[in-house]
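Next up: a single chain in structure tokens, the form predicted on its own.
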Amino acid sequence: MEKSSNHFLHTSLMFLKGVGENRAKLLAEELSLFTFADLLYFFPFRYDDRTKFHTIASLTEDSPYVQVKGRVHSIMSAGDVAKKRLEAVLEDETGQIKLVWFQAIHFVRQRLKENIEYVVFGKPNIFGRNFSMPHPEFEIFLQNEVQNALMPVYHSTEKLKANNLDSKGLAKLIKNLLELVKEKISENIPVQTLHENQLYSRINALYGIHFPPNTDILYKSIKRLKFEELFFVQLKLLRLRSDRLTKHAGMQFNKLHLHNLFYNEHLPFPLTNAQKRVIKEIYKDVNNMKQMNRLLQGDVGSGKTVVAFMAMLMAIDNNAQACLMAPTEVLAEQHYKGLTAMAEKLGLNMALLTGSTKKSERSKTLQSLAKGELKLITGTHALIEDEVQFQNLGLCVIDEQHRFGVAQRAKLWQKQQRVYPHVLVMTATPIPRTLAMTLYGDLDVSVIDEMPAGRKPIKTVHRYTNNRQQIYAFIDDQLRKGHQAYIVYPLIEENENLNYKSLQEGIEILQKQLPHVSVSVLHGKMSSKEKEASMAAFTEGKTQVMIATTVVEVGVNVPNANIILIENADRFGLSQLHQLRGRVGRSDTQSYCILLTEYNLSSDSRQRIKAMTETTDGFKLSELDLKLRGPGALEGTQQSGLVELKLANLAKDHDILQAARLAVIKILETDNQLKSVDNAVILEYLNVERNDTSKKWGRVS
């Protein structure tokens, strides 16, 4: 029986003409290319424009690789034996440019003749006032044989080049492969979807991206292949969501006794309309007998914790238990204190479980959990240890979930085997809509986009290191008024290779500038007891300044602190700067964030700092961060296992992502199992070519 076309693409590259066993081994080792499919989807990283000739006079220092035409003269060797080079002058009707070769000089000299017209291709450089072109490609100009296309350029390595698999060698293999598969490659997107989105066929797009005759065909080919990538990412996520909503039952929380009592009599402050909306969304989820899997986004200080607590009360009202898992002991302890203050008003006990919990206390807590006597608990990853057993876990709240591995979250989820617990994932890192649709497309998303009443916007300013005296004078003035301050540094110890101000140096500077001020210190190398003591001193007002590394980014809530100074602010990403700024502005007092840098900054750094001073909107900042740094740099995306994109750019391709998502929704609405004739191409691709058997981590958030 003949292989299907999708099976055919799994064929080893050693069977491709021009490869063989040795080259196949090299391609696997150097570029992770094993099969026909791998090579087909090994795309050029740039294209050399051979569609037009540039005049020599039009060349600039910023010109890319260009094609010029002219006569060669003045061919000569130059330099001593060790630095010998071959030089020639190329001249057209507008000017001259020097051609230079440092390698293969004898080979070039044999091919290069004076007073012959050549087509030359290379990157112009400028030296003084004169242009040169090192190691250009060249061939005799023949009107009928001139290359007139965009030439693909592929990544290669020294080992591959030594085996004649440079960019040109790889292009030759890919051309051979396209000829071999052009009659056999299957479409993987339904014809109707292609028509509706005006997309090329799969084979035409593959030809068009590897060997585009012009830029129009190149762009349309890239668009089709980006759509394909995003289509299958969205298909995976939306099928997970569909499975959860149709197959995974959840406990029904329909009684609201303690929840209503807390809302009516014990709220520490009035809820914002955004908080009320999110609570209604959560209640709707937990009351429909399907497992909730909801992402709660909200800026630092927007009131996510009280929303989470009210969701936990829904579980307790229905004879279930609830837990909150935080990524660090600092944050777990902060949540424990905040939640305990609210729980005590209702006569509820709250427990804390971390790596530092004493053995006797741990034993008592575990027994109470297993018997169902303890309804509320917060902790770190200690909650997922095998010895931790719940009698009836109904709700898992996971804070700053990107700091946990997927398998860790899964272990918590599996603590309830009878029926899956509801999951509420919280993050104070605003996630751009494009990224949220890709990373968390299987979750329902709630956003708290409103700050509590009475909060004054934080004033953010950019200052240079030569303003340090004035800055410390301003901090001193605020401290004398009874407020407190944070000073944050990027590193703990001096690193001679990096021009950062270290935390240790910061302590010395502060003691020199403000010797009368009491100081707490917080960094990652301290023990849990040391951190706790330092935080307690600052929280209780016994110290006026906390000098910290980014450990302070989450978990420290001191309403009396109204000023944060961030040293070397250009060394932080926008999302991290925004998180740090959120340590202040937690009361009705005017708060300040001072971003301190050297004067010389890169354009990206200056853009980030400027954005911080212009807006406190975390979502706007996260969109800019995505554009500046790309998705891989944003927290949580590296370990998601979902973003494996070769072409699509989540910062720039929102329209294609939206179109792909809508196409998937339309298909799944009428054919969730992909059993129709039209959708058979999708199923064939998933089952055979993609071999899509990855664990369904999306179910666990």
The other form holds:
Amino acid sequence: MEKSSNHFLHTSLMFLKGVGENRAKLLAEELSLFTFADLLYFFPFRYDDRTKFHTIASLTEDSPYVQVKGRVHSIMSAGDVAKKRLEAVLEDETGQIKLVWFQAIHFVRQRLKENIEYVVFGKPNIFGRNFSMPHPEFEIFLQNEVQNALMPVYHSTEKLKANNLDSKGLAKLIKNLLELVKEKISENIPVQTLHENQLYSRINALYGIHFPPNTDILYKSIKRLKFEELFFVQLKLLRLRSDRLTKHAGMQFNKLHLHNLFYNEHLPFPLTNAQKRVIKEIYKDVNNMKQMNRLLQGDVGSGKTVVAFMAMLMAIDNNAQACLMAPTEVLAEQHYKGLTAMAEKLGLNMALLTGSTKKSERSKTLQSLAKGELKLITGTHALIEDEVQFQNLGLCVIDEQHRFGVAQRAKLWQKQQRVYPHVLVMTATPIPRTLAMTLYGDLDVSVIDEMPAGRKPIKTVHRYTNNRQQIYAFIDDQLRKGHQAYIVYPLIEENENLNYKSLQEGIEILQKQLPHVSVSVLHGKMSSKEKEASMAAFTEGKTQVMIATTVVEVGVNVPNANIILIENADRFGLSQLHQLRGRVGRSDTQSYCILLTEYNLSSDSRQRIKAMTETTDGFKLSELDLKLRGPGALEGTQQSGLVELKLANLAKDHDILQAARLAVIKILETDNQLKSVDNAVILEYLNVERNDTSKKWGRVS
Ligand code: ADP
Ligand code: MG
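Mind sharing the form predicted together with adenosine-5'-diphosphate (ADP)? What's above is the form predicted on its own.
Now the complete complex, all chains and molecules, led by this one.
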């Protein structure tokens, strides 16, 4: 069934007391539980509080499952034949509550006796004016057998329940298992780390999470197990990083000629302090003989491009080449134009390579790249094709990281056989710090957390479709002042035809309302030539309005555009809305973002749109997005394996993540190969218990 191994925790559940072949099969099919380890790490999803008795008078409709104690009277059948039920009244010193059963009536009737004290457990409901408790569990109260604990509740299924493996049945198995393994299970986190972070031992935490005597022990157990989870994720990422730093020597860029010239004489604007700081961070990286692998995070419009360009100059100043890779042709084109303008001032050539570069031009470009005559190039994925060979690639900048997978990044590095080029990954997706630390844990992170001076915050409003007239009038007014506008339609993923249709309708409405306005169109059905022409017309100010599906989402930079109207805004995720909004607010004129929806909105959509109108801070928005949708919805997380975290919640467990990360850093600082006696437990766990066959940690080559 499972991969073979000698470790006792990999024993099939078949061999656990109370399981056997049939149930083992069911556990595997229904809950994907195969081995001892699987069951040990199958945690309760809820606990029923049996630690105290509630008085009946203190119950409210909002009470969770509670335990009460009292005497039963007035047992009676009620309802008609079809909907028969059994009722009884439970009374303590403070009040009464009705107990109701709809099923197993006969069974309950036989066991329930008047005037005996019972412990009753259930969820109070309000029905009419009376409190009742449907289907409570009950036991005769015996002074010395009080449960006095939190009862674990496990997920089960109909099939399992039919085989006596309901929550209680599962609890019993887990108890057997814990007893069986408690002497043998080994710690997997070094003692020192446990001490420093005041964490329970592994076995205590496992007992504590399954059978917590009280909430204090429960929380401490959960904390320890979350820590464990995050500790091993971080260990993996940070070891990747340290491998990279120790194994891959980097080119050293220590001469700064053109870089300084550009800084002193050709900068079109003074850099923000954040930009300066990041440039320093990059310089420190490329000047220390190690390969740089840095993530540059900066909200839309924070000015990442010029930073990238100045980093590219560092490469050129040291006789190396530099490339910038963008996720779409539109963006590559735009970068090409922007960078060329800067490069020209320094007398540097720049080339563009995309899927639609003409053959003759392509071969010319490839040749001069291979010879090293061409120092700077911008492009799309076309840059990572095998035929593209550099003479000496020193820096690769990747814009908008989330569109490129890790594998693609690796492919780029390999272009330079002797020494890996430095890599700078830029993203405008404001990943919450928690997530960045985990997701890009193998990268170093720089953040541009400051906008260029003079920017006015974008005014964002929510409007309904019946306001269309006023909105068009407002747009018209802005266009007459010489500004430009975007109108954006949501992308309906599976249906390109539908996109096209809604876009066409949009164009018709616009032409009817504002017949004098000139329009550019951009959508997925257009060829890249058409897209390019359309973009160019808008960028050069020949057209006043750009109507588009979400192709304009990333990176497009037309500072004169100051309005973005987003149709069906409720169809977009928060981070997408934020990206779109970032298309405006790129100069010192006041910009506007209008979120258009119908009246009827889900509460989630309403929350998203409200958040957009309340803040322009991308980091705040992405924190909220993470809370609303969970990390799985954020781009980039899918491949990371992080969505598989069982206990830890990246939106909430920032502190534990931070602690786990620091602990790993501390361990690796002194014992990079985990060879010390203290750290033996880690290797033992990874190599034997985790049995991660893809990678034996002790002997990473
Ligand atoms: P992003 O980080 O979204 O890629 P860009 O690099 O496209 O942002 O920059 C957005 C706009 O701001 C561009 O028009 C750019 O020229 C301008 N810009 C960048 N840095 C500064 C600065 N320090 N001062 C003023 N304008 C700047
Ligand atoms: Mg950009």
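Residue numbers count along the first chain shown, from 1. A quick note: this is a predicted structure, and the numbers were derived from the prediction, not measured. Definition used throughout: the rigid core is the maximal C-alpha set that superposes within 1.5 Å between two forms.
Participant: Superposing on the rigid core, do we see a C-alpha displacement of 2 Å or more at Leu514 between the two forms?
Facilitator: Where the cores coincide, Leu514 shows only a C-alpha shift between the two forms that is less than 2 Å.
Participant: Using a rigid core superposition, assess whether Glu361 undergoes a CA shift of 2 Å or more between the two forms.
Facilitator: No, Glu361 moves less than 2 Å.
Participant: Would you say whether Tyr592 is displaced between the two forms, judging by a C-alpha shift of 2 Å or more on the superposed rigid core?
Facilitator: Moves: no, less than 2 Å.
Participant: Relative to the superposed core, what is the Cα shift for His155 between the two forms, in Å?
Facilitator: Comparing between the two forms after core fitting, His155 shifts 7.2 Å at its C-alpha.
Participant: Looking at Ala82, what is the CA displacement between the two forms after core superposition, in angstrom?
Facilitator: Its C-alpha position differs by 15.0 Å.
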